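Just the one chain here, the form predicted on its own, laid out as structure tokens.
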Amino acid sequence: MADYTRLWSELGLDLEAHEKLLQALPPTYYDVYLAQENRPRGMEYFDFVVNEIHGLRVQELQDFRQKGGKVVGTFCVFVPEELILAAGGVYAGLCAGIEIGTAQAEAVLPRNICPLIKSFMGFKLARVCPYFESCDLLVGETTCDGKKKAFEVLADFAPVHVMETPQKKEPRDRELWLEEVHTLAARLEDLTGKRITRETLTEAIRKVNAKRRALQRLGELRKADPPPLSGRDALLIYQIAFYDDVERFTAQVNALCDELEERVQNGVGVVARGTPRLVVTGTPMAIPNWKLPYIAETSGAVIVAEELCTGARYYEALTDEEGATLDDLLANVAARHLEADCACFTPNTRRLEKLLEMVRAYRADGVISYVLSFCDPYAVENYQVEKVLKQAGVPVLKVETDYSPHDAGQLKTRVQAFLEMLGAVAAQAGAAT
């Protein structure tokens, strides 16, 4: 990468902090992701991103900003890119997994909440990451108390805009989120000075669909035996949908995908035929926790699909392009910005329908529930999780985690059990026929 300390320096990052940041990223990307075998070229473009995640995009954004441009920081699935894109911004997701900036964040949050929540707000306040000081204004929504009463303090530090996300998605909670959408909407022809129109907004919507086709693409390829990717790098692909530049990315999907698609062909896969498959359910896992995938791959399995914001959830449904009007399209937005299946909307019989399909449809051997420590959502929601799945006799291991490595080791030994078990359940199957 090249050498931004100036750039850094003018967003006032702390420079100290940030290079040790920056130091112990190399390692683990190298032993995650570039040690990988039979890696499909095409993966070459998002293992450049990596390297200049604090570099040339930040430029990209400073640059933009420069010449009058807004960026705008987003933390979940539900905040519509379509909009901001249409006001004429720049967005940027900001959700971190990484631990940081630890001791600032608990001078303001509990100790015990939710990894991910304490990760962005360390971010924010140990001043280590240019993406949160290159934000003009900061997106965030109630999906859960944690974030809900967080964002009340990250007021403090940063302009914040909060959708109210409902908890039901009946008539008069569509209503509500609508309204949610049109106040949205208003706050970024504020901040960016330009009015979004009915053909603005069918652009932005028809760059945003188009990225979500060519992930829709690449997760077709995955159902594949052997799978010409890896969980891994399709994990990564998803983090990275949330920042890129959103042509160019679509632009990197579709090429990678060309090459997939010969590798399928071919019959080469990034692990052997028969390899056991993987679904992973629950938080989503946000750059760079890639703990779990990487156990669970270097341990014998594929994970294949990932039914989490950082997955499916993010790119499944489209959003209608069709609207003689902008009230039309700005409906059309805030019903696909509830199509997402999250935890925290009650009842969620929808999610459990989709996971079930998607263990069919990728023919998966078992479901890993991935649940982030203090995520009472996802927690308390996995129960209906694994009584449907063993109702359904498909094996499911739940795993509780937050960012720490300290747990790698037991979690390997629990993930390999799990796999053994998965291979005597397959061998009698396979002695019954």
Given for the second form:
Protein chains: 2
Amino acid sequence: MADYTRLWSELGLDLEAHEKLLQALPPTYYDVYLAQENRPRGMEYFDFVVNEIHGLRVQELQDFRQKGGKVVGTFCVFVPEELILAAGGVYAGLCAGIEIGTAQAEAVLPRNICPLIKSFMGFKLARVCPYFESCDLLVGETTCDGKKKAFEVLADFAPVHVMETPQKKEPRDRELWLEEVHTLAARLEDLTGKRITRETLTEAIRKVNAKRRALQRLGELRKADPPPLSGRDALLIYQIAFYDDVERFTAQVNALCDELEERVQNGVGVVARGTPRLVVTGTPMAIPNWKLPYIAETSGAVIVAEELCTGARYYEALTDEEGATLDDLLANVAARHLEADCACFTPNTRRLEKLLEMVRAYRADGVISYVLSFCDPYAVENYQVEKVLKQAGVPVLKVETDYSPHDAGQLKTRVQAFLEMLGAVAAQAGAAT
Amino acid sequence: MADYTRLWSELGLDLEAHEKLLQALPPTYYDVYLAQENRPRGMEYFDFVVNEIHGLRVQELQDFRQKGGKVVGTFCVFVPEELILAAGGVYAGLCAGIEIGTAQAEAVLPRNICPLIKSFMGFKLARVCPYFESCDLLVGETTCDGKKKAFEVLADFAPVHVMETPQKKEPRDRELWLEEVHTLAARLEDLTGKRITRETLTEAIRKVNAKRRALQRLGELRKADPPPLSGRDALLIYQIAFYDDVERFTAQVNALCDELEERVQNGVGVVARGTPRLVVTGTPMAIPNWKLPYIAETSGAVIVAEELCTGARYYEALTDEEGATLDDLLANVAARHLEADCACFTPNTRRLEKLLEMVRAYRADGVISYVLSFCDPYAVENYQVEKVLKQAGVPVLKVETDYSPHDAGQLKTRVQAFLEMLGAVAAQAGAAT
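Right, and the form predicted in complex with a further copy of the same chain of this protein, after the form predicted on its own?
Expanding to the full complex; the earlier chain stays at the top.
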């Protein structure tokens, strides 16, 4: 990586603390990613992006801002990326998946709060995230109590706009949400000084849809046995989707898919055919939270699909590109962004239906229900997840964890026991047929 | 107390577990309540109600149900009591303030969830709450993640209707909430088989307003120095307000107020004039959660006001009784019930303004910011509470606790240290003038 010290210094980062953070990543990345066998060549781009995680992309954002562009930080799949692009801005996902700035975060937040929230607050307060410092506006939402209230704290340190995500999906909730989308559009126009028009929004929707389609294509390819890509690599791609340049990213995902298609045709996989296949469902895994996939995939399983915000919830729905007026398009954007079956909704039964469908479509042998500590929506909804899966005869392992490495050994033991159980179930099924 | 074994048995309670619960209360009640000096005579009624907590009132509810009446369980100040009465029903607050049925609750809920939620789930699953078993419908709300999602679990064990409380107070939120009030009205009519009319709703609003006015009157009397009533006794009254018969309760509160007025005129208090005065703000204290007030008031302070749902948030706003049509009245009910400044709202700055006003009006020397463990909305909003109070020069002590007795010693030490600090501040202020 080139020397970006001047860039980081200009952004006001705490250079010493930031250096420590950067030092911590490479060995982890080597173990989790580079040590994998049979990786597709197309992953090189994504390795490069991670290698330059606080460098090249940040430089791009700064160049963009120097030409008058505005960068908008986001924390959730509910915030419409196409609106930000249509207003001439650029989005940057700020959810964070590593323990950092904990002391600073705990000075303003309760200790017992979800690690994702503590992490983004820590990144901001410890001044070690060049993306945070590149943002001209942060767009939060009310998807959970912790985030909703943490954005009030964050507003003491940066400009914040909060979208009210509803808690049901009734017609009145859709109306409220549509108004929230209009309000965000106006706020973005104020920020960038550019009008969102039918033309700019159409173009933006097409760009973001192209990204979603590329990710859908990637997802489809993972249905093969053996899958042509590891779950870890897929997760990395979803994580990068939140902050990389939309067109370059889309092209790179499609190029990777070309390669994966060839692999599938030739029966080439990252693991042996018949490797136990897992679906992961639950709380999002923000970059660089690779703990569970790494443990699962170095224990003899492969993750084939994610019912996560860093997964299908991010890309499965497209925004309707057809609209006679700007208002029509804004309605399309609003409708699309209420599709995600987040545990913030009550009831949220469609998540369960889709999860079962995903298990079938991806021929998964089992499910890991993944819950970040203190994430009440997913932790409580896990009751429904386990109930429905058990009724359907799908083995499920609930994992509650945080960003600390300390439970890795215990997790590995539990995942291994789960995989042994899956093997026994498969052997039994084989004997019975 | 008479023998209610047959009643409890008919309600399907686990008699053995229930007996243990009943045994546990009297010694606590003696220490916290009966051992107080200078108590007003008017507290006898409320002592009687507690003594009969699972007896007489439950019998009344059963008698009411046997005549075809319906009992509706509630968990929050947002659920309009007047609607339930107008539909010919009776409400019963089900929030719970004691560790109970923990093993059963933790079988369906995460361990790290707020004790209030764990408690009501425990009461239900361990079959030890005759109120729960008397309910024909439970009305939940979406005020916090934990409750919102726990109601989905509860729906496996009892009929539940969930109101969507909005997260902001914009016009679109008021519209959504008004529709939720209409939906609840229809559901209650279905339940009771009785129409809510302009007449029945007017009468119900008047009854509940009379209760609120009585509680407002009680609150006003506590402004005196010395206050004529302890904070513990006031809290008990607020707790009983959620499930006692509305007219009897109102009459008893007013009778108590008559006595307290006389006390104030004669300068008679429950503590000596000049006793340090505290306001408590934060998470509700459901019956029989008396831990903090007991500790504070046996450490040399007196609590004079509560910015709590078991306090001012419950009674401070009245519902407008004037309306030409039923729809007008429903709009009044909806408007009134969005008044509460719950931490579920973002932003929630009016809570802070009202808290400061309360501190001034009640001439409080300090504030205890009370947070139940794992209650994200109040735990995170505590940042704002402390900030605003410190800016105003009001001493504040943050207390995070649960229903366990184990931290009582540590809490007492902290409260005593806080009171010593208040004394030093007062002495300094006295020396300066």
